[in-house]
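Take a look at this one chain, the form predicted on its own, written out in structure tokens.
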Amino acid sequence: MTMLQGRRAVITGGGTGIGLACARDLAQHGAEVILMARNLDRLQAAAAEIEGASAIQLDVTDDASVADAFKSAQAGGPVDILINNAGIAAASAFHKTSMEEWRRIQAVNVEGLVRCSLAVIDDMRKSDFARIVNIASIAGLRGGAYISPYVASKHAVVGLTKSLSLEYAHTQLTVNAICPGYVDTAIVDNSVANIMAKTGRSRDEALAELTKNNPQGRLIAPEEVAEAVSWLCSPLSASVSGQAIMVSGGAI
């Protein structure tokens, strides 16, 4: 399929999961992309699994590495599609949470994304042909205990996406979200590794714990949400946008 052929795209977070499965799926839909994260040897051994794929280095909490990141994407041509992926999660009680925690989830899960969407906005708004897709979580649409700046940060990028929706809709560029559940992930991993550890909690009781929302009672596979966003990103989804669309097995 070829319905993006010609079409340039940056994933951040590209080396892992969901990001990497984005970056196949728009691969295989005809689009150039180019994978940016902090860890350049991950990143260009992803690249080199992606036919005409290429890597840059990316930290998304600095300024100058955005600047330097994104000149280099636009020496090629101007950037058609911008996966905003690159994100973190950590758990703790509100109480125990310190102002730290808050700010450094904040500076990757919404400066991060405000500062991409800026290197890549003015052309966009001029072009005949532009998609930003936000990777937000249920969390972005929902309450969630001991993750308050998580969701938080999440709520933050749902709301960025429906403003910018709104102020880029006489253009031909669309914004929007995904709303994904849990995701077969190292984060997922990270999740998991943290209950047992707080808990006690056997492997398969702590997954457990993070499914029971699920009401298909499973992980998400990141090739599930690498599908919404190539949907998103499509010709004919042009008549989307400020959608905060849910990838969570049913959950409502």
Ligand code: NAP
Contents of the next structure:
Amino acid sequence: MTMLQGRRAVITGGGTGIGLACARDLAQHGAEVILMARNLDRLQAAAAEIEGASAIQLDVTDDASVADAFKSAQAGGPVDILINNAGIAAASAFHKTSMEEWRRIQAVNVEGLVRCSLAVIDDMRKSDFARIVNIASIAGLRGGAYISPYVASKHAVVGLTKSLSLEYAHTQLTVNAICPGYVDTAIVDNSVANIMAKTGRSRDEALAELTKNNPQGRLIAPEEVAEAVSWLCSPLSASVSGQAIMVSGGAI
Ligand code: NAP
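Now that we've seen the form predicted on its own, could you pull up the form predicted together with the named molecule?
Every chain and every other molecule in the complex is listed next, the one we just looked at coming first.
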């Protein structure tokens, strides 16, 4: 299980949920993983449990923070794999959405991803092996009521993925997106709490609202997303690029 031996991987939002599962799985495949997010205590605790892992504080919305974090990561050698996973979600009716809220979501989910990708692109386009995997969402492929800023941000992620894939197809860099349905993480906990608060429904009823669009009728485990991410990072996935792959319990 050492297909990624000698490779260095940055995972944004790597201290929790899907990002942490990706970090664990990539490390199991031999990669040196570098976890980045805002909450340094949580990152360090997560890194301590993964062999060879390190933690660097990062706010993807801040130019200087991204520059510092990647400079520090690149001091140990080039970054071969970037998992753009940091993201936020929020739900409300479109007519109640402020421009401030719209900007808050695009700033993390879209601009943050662009900032981190720009920080590695020069090394990656010259490298003999490089991978960018963007954690989009099934919301990047279809509409969704009450989550329009999030849906728009994830559509942007899928569009960026396809464009970068084409732009760098003549190099050894592949760029793909994973599009999960609802995954059992803090984002879903918050969504369930939000539905309960806004509709008076019970926890089970709120959860059923989220899982009803998954044909398997369940939440997806973060490890199932990580499995797909690691496959995209493997050397034998070199001809897979520009794809938006659903991990969605069979939703199509
Ligand atoms: P999560 O546990 O809340 O993970 C989000 C991560 O992003 C956190 O580790 C957070 O760490 C980090 N983050 C947020 N804002 C940041 C910022 N400004 N700078 C740096 N890091 C930041 O939830 P998750 O479900 O694992 O989400 C991971 C990704 O999966 C997101 O892009 C999300 O949209 C996507 N996704 C989730 C689901 C789902 O159902 N859970 C479905 C489809 C797609 P800090 O707070 O420490 O910064």
